[in-house]
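Taking the form predicted on its own, here's one chain by itself in structure tokens.
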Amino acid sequence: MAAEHVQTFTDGNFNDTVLKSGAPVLVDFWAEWCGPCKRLGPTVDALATENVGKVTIGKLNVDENPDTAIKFNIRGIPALMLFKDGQVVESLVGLLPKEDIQKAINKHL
């Protein structure tokens, strides 16, 4: 599913990961039905490769960790939201192109 810099987030996981980071954190939240998720899934693994070291990237699956896509107010997916220091600082949904993402990580840099 996910190239071996992407990291998988949970309920479980979710606040010690993204919320506690001393790391920006861009988080993927994505469902294995949704079809533009899938397509976005490359863009997210090449994303996580070209930024080791910079900020940390995952995938949160909506439908196996409901309370954090609640928690998030996930209503439409793909959804991207970047976390600094614990907060939401870019969210971006759609399927975009891997230079916009880019250019919203390299603001919170």
Second form
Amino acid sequence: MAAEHVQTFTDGNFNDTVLKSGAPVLVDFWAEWCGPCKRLGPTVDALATENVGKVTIGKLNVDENPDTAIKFNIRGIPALMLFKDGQVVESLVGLLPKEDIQKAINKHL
Amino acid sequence: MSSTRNVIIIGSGPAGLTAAVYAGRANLQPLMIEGVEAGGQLMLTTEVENFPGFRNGILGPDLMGEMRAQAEKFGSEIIQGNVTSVDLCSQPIVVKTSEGEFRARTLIIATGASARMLGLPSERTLMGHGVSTCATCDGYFFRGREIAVVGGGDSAMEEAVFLTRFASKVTLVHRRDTLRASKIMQDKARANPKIVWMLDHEVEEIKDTGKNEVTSMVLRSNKTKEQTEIPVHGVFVAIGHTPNTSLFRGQLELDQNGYIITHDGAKTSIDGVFACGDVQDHIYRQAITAAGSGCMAAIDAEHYLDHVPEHLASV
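Okay, that's the form predicted on its own, but what's the structure of the form predicted in complex with its partner chain?
Expanding to the full complex; the earlier chain stays at the top.
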């Protein structure tokens, strides 16, 4: 339902869609073989719907986009990073309740 | 406020979902609150080879997906959310989440167990930056790197062997000089040339919190008290599990390790409150035993509701 608001980030579009974005961007680093990532999926979908117009939210598959995962030193997934003006301002690891993620987002709105 | 349910199930691993299948088929319309670690520990595994009915094995997350669909098919309502408090002494029982308050005549606790940590401050800081409790999630990031696995049980052996797919070298650190793991798992690990052993060593420190990545770990020999620093890029902690019972402390009878004490099936120290799966089992801890005890909890809850004391039937 909510997936329409979730973007797909790649090694190719990361610079333009995330780092140069005017609005804050939340990136969900995930992979097909990661069970907890799949469980976090619906939470990220819901957050995307609830934060429309405030924060851009999208997913990056670390298997298909290893360059970005390496660049940001991802060592564990699911990992959520909030980017503002090209900088990482929040970094969250593991399965977290939606409220905790929203709180981290709210600090930068 | 919502109406009183027949049964609320807390937790959504094999115990909770089997309870939901049975309670659903008994027409009790169970409400399941799935919790943050939805799907339970099987969501962190790869191939499950010993669940009867799947002779070719099944992926842990796929097995949980099937169980969940089966529970929903029989009328279970499954909601996201994390329980923040319970009142087991009130009638009906009250269960609060961050999003609302629910009431039920019976409660099935299937909150499971979570990975135990070493308890070092550096371990917490470096979680997700080289420290992990999930080899299947994070092994991928250590291709060609040297890593360590801490623990001496079956899951430590399994993780060490799995991680040799990625890592150039896996050091297995255990605080005793003997392993708790079963012979078959020990043999598998010992036969693997990429695994080196540091038995009888405790983890003193994981470095480097300043760089926000794992660069090495400091070990201390239990015999000589001598310290050794070994370079590693990742530390996988597999030292067992602790039951998720903090919600129930002071209300339910727990054993000295925090597990819920069950008797006569899935009954706990409070009438109408049942427990199943790893939250009350530190011995077997299998998907199939969790599922079996979930079935028992649902049948026990059904019997209880059939014979519910009259003064409570109307609440």
